[in-house]
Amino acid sequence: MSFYRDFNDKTAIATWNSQERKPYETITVTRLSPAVGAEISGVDLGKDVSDAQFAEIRRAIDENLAVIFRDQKLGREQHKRFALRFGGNLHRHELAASKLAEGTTYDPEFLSWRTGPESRFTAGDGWHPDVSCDPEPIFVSLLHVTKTPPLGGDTAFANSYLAYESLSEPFKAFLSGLTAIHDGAEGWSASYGAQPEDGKSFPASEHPVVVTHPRTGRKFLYVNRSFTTHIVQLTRKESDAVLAELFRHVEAQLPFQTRIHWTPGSLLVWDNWATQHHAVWDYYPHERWGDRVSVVVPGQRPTA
């Protein structure tokens, strides 16, 4: 790594450390480390959540980007009237039917999956932000793992600010004005293997490079290697080129990233425009299954 791109790196994440954060009244907030993650306490979700404590719940989640909630006894309906008070619908993914699991009932607003020794893949192996190639991708997510292993599926983010933030300002130039198209082939039938229904197609969308955050203000890095092909206004060899060195700066940056431990009653929330993650699948052949519930704002689309 260069002297600069360090020295960049340090004035990111010391900016990013050096922003107010307000003491909260209602809840208890503990960061898991200095880029992102946090833990939340003093809330019981499966009671109705005073507008005061979800004001202070939101506020965590702009300066933390994912917050997880321990020892909730949490059901399908409140986990969905929870994710209701962020606005918007909820999301219908494209999968959601073909991740059921096992003796789960079919609910088109959740995304349900079982990973054991008999699966060839786990869900979200891989950075990403999920479903990206949505014309209005989904805004915040909420994941609840419903059987965890005995060791090991934490899930990992990367703060996707600093991942801008840290870039040169040739480089931050160079990049502004950029496209890039997010295609869900990319995503579920070249990792996955799973194909559309018949006569249907996954969607692709074409995102800025670099996107504002409608709440925040701030700009963020807008590519994943799961999702993301091409950057539409260069050659596919400069794409690929440029593309490969966005992937690696998000993935192989530790000071921008933290590991989230599940244990048993836990809801995970995150900013999904402002994040990557990665569920780590390193406790076969023991199983992990989950339940995720996400919030898409109509109208709001990634813009420069």
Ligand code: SIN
Given for the second form:
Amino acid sequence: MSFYRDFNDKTAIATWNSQERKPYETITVTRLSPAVGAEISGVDLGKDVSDAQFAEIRRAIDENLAVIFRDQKLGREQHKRFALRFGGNLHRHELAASKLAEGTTYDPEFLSWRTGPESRFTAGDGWHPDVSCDPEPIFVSLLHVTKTPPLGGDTAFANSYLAYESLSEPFKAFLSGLTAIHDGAEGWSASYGAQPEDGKSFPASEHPVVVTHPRTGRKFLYVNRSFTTHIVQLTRKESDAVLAELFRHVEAQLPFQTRIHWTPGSLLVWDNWATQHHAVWDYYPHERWGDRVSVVVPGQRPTA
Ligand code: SIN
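Could you give the coordinates for the form predicted in complex with this ligand, as opposed to the form predicted alone above?
Let's see the whole complex now, leading with the same chain.
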């Protein structure tokens, strides 16, 4: 008698959890779930973070993918300054001046939103990494939420390493070498009714379906429902079927996820390559305000 190979997810998470995690000396890190997410305390991001602390924060992100710092009083300049510690440049989002950002002060290096009773959409209300349609996609995002609803408004995160590692070996072999198109029109026109400026189009890029992380050397699944339109090497029907299964695989695997609960003034920092997230809009008509800065590393494109 043979069995389905449904134990792959258990062995993947067991391997993830058996990684060596050295103790931290300058920060306190409390994990939020086995797969993804941690809370960091003992740091005031409004002040200068020492090199030793920053190195441990960077390691905590590699190990946990999304980390939250509570009660951070951050002005825009302090927020940007901390973001620049991750190297690279600050990202300029196509929608920084759009309807999404209405009610906020325009700054091309911020994507800000004020979701409330008049809102018809909010940022990130669907599974995605930020702006995977760029040729050099955002590497790290830093979101400061200053107003939270009385209940709800969590951000769910999924670990894309585990999404890849839990696939069967023949399916991994099939995906290896495939590339997919990620299109901003799919993410933004469909979700927010946004249109590019006259004579321009939103960015679209071709990326490997399985990407090797430049910091960890580990492979992760890199397709998402918000931006990925099709796999280049397959027929439309094949691509639709494979993508539907891969999207479902990321979104339905609760053991690979966590929900991060916000308190006003928290700063959440995530590895935007090896995760997907979903801002859960379950608080309408209450308000939730977010200000996001993101980091792009010039020349760093996803590679297999
Ligand atoms: C986003 O950056 O996609 C939104 C995340 C959130 O509001 O929690």
